[in-house]
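The chain that follows stands alone, in the form predicted on its own, written as structure tokens.
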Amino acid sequence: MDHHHTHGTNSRELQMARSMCWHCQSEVSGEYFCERCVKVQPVSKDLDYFTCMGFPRRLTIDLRQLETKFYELSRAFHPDFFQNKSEEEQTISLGNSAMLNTAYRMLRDPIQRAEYLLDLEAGAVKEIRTSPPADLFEEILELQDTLDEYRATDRTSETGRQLRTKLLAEQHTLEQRKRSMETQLQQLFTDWDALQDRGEANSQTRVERDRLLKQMREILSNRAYVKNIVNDLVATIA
């Protein structure tokens, strides 16, 4: 019996790249495999990663459920199962697997998941600014001066040791600030999910939606900036 006949018995649907089977031209209703000729079908590249993994656009995801879905789809599309199939089927399985792996990596990390959702909902999330957050501006300028001074100093000298101690303290402060931002994000994630669960579509919910997206974008930008500074500190002090 063909390994893939088992998938026809369970209605597992994804958006396919086309409405007709590439092999036998019969109608494809959303099954991974054509019901008539049992050939694997290409998943649409327009499919967002939440839909691909069977989740609504929420920011709190059950990671165990996500993993289960990932392994279920991996078994369906894994290239190892298509080694003795046609070149077309091998190409499709590789493409589907690549999309699935990207979707899984994106959704299992809460920060990447939030950035991806922002990209879907508001666009241009990757435009993370490179200037420091306003409330950190003076502090960052001073920190950069200390870093430059430390790089130019003999690290075994008394001055070098003092500067290193100062930089370690700064690192600790910035890491605390990053954790605080992540706590704020977690609350915004909860607020976003609650708004989606209400399922209302009126001017008030649109205003609330835009406010949450704007706040998330702001904190994600600030966090990205602070994370880069911390990484720079760690690399310099090491």
Second form
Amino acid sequence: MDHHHTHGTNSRELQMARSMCWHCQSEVSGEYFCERCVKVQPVSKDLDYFTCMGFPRRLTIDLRQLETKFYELSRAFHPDFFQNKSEEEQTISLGNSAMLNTAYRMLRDPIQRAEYLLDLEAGAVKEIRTSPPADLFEEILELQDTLDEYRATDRTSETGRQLRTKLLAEQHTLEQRKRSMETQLQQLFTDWDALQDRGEANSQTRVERDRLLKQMREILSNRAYVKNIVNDLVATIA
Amino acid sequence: MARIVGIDLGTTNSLVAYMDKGTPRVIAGRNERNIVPSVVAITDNGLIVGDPAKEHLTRNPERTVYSVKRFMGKGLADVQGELAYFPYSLTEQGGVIRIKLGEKTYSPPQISAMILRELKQRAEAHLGESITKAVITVPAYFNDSQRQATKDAGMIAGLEVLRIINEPTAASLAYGLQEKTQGTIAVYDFGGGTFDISILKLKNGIFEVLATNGDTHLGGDDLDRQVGDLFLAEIRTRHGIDLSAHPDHMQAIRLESERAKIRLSDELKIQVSVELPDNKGRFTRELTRDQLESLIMDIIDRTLGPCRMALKDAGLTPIEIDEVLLVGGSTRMPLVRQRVQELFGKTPHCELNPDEVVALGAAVQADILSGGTTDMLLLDVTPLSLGIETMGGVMSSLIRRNTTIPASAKEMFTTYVDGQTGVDIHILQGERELAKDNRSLGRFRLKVPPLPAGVPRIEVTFLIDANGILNVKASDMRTGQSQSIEVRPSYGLSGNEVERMIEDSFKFAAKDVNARKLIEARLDAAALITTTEKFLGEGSHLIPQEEVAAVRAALSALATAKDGNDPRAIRASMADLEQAAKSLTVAMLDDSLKRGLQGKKLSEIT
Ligand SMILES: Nc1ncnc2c1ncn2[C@@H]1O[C@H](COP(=O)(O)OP(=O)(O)OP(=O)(O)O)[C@@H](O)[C@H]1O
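Okay, that was the form predicted on its own. Show me the form predicted in complex with the partner chain next.
What follows is the whole complex; the chain from before opens it.
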């Protein structure tokens, strides 16, 4: 829905360089406060969350640094500190704070961060799986059957208890599966960041880039699928 | 900038505080009490609020409102189960509960405004300036309608509510100011009507709420009912009396139950005694702490579920909580402390007065807003998920619970039919799948230009501000034009109605001033009568006989005026009496001087 993300880096920089202070019309190039009149500037809607928080587009982020930056910007933007200011500044403060809070929430969690970055890089929306990933197909079909059976039986009966034990074991397996996907992802994240750090743009790196993107996207969607199944399972046996 | 006060508008007790050179202080009233009981009595002579109104609970139960906070932002159906407990009658109009007192009906924000006005006047008297701005606290788990209702109450009372903040987080501010703590803290806030749990991270002056949970319908009131129900049942079997037909006695039972509960926080065994109607004697019984605890155990345990949920949402285990803070009068109960201790595995803090800490925190927040305190910042969260109803009656979540506020979400809308000119949107709050199981906040209609289906693109921004209150904006992506949106609240007063109530309250205020003057005049008259009678008793031999007669005449004139409703008449009679008793007073003064009371004022001798 948000088509802004498809803008290339160049047009974004251009836009930032050109922007003017809403109050005194002097030039502001990405600073959050005008150097001349010290008025708060609205964070551009075209900024991605990484740039907004002053971080490079990488999949590994130092969470302590991220938090420090979040607190620092909160102190700069929060509506509490704009109570004595003009209505315009209050509106900007509110919008900037909301934007900052979203940025922090997205970047703090490695999975959400990766999904967000994939959207930025590949410009496509998150794939939502409706059928099980191939390597889990059998297992998940069987699990669905067991779940249906469990729902239909008296939980205190012998069969009920047996089914429950089976489901608990299944939960354990799936959670392990999820963790192993996360380990795989972690490796891909590192590879991706390394590729970015090299900063080369030849056909070889382009192929590598596409491979990484494809793999990450696939594992992310498989992981989301497994996570939903586990949630459903937990809710049923609770 | 004009001074901003901090107000704790509680279910049972309310307080006002301000920042006095870096230290938050609660403002006491003329009676030297810090607390204003959240009780409002509408008498023939006008409005009475606080301690004096409390006396009307048993004298005038049908016209004395207590625990009005339980009705804020609610419809009648929400409180169906507890109607029997309230002596005043409730109705509903426009989705809002109305309280019928005598000829008139009042909305909960109007009643709350009366309490707020009392606090406002208290602050004005103490600070010697007019107060028009306030920070008001609400339970963290209050939904949008309940917050909006609180804001409306402030407006009706003539206060600009600069911020609504959550009670447990307010408490953490007061605590953090004093302790300069770093780390993770849990605030367990169990008051008169609500329960909240908030988990915060404190670091370098930032108070970041990680998660919050609670129950806005769980508090000391419920414990009192449990005890009261036991007494009522026993009165029925032992004396054959059904007290439900006697609202005044029902109130006496409620008050005695609360008193018993409170005393059992310190004692192990107490004696209960209440008068029965129609000269049937008294109901008495012994109550032990064990008995009380077995009665209320289940209710106390209902606070533990929300604590676990909050921990889970914060991604923490109990051991990872560095400190636990107790807030609210109900945390004085040993059983509550024990349960909290068991859950978190550490002794909770209770150094700060649990009745006052919320108001103190509100004063700190007020100081932050006025630019006084600059090193502290509270980052709170929205307690409930916000969403809209989609096809098939399902709720689609836009802003998840425990999202840091301010928070915003954008959603694009289009049409399904050619030429469609509007889209109806239903806003919800809650955690359930189906729209009907969640709280309806309001509805609005998006205006759409008549175009082929799917062509219009209207972007709606849902923004939860720092008060936890929703604002909705829409703009047409094709034209860039924005449209203003008027959300029709499901459980709230309309803007017009609030306007009217503000006007009403001004009219009412004039009447209140009269009621207040009357009360004060009566008190002063009573004091003067006592003094004069004392002088007459001790010193009538010092003055001529006919003057004694004149004093007696003036005395009885004042007594008559005191029983009337005209404060000016009372003051006039007081002046007459003072005049008539002048030589008596002088004679008494001389007499005492002679007896060596030099240098003391008259008031000190009496
Ligand atoms: N010593 C005590 N033992 C047990 N309960 C007590 C004690 N002291 C006060 N309470 C109870 O505490 C409640 C009032 O607490 P408090 O003043 O914190 O609540 P409130 O702010 O009015 O309510 P809320 O925050 O829920 O709106 C009453 O139910 C009262 O009976």
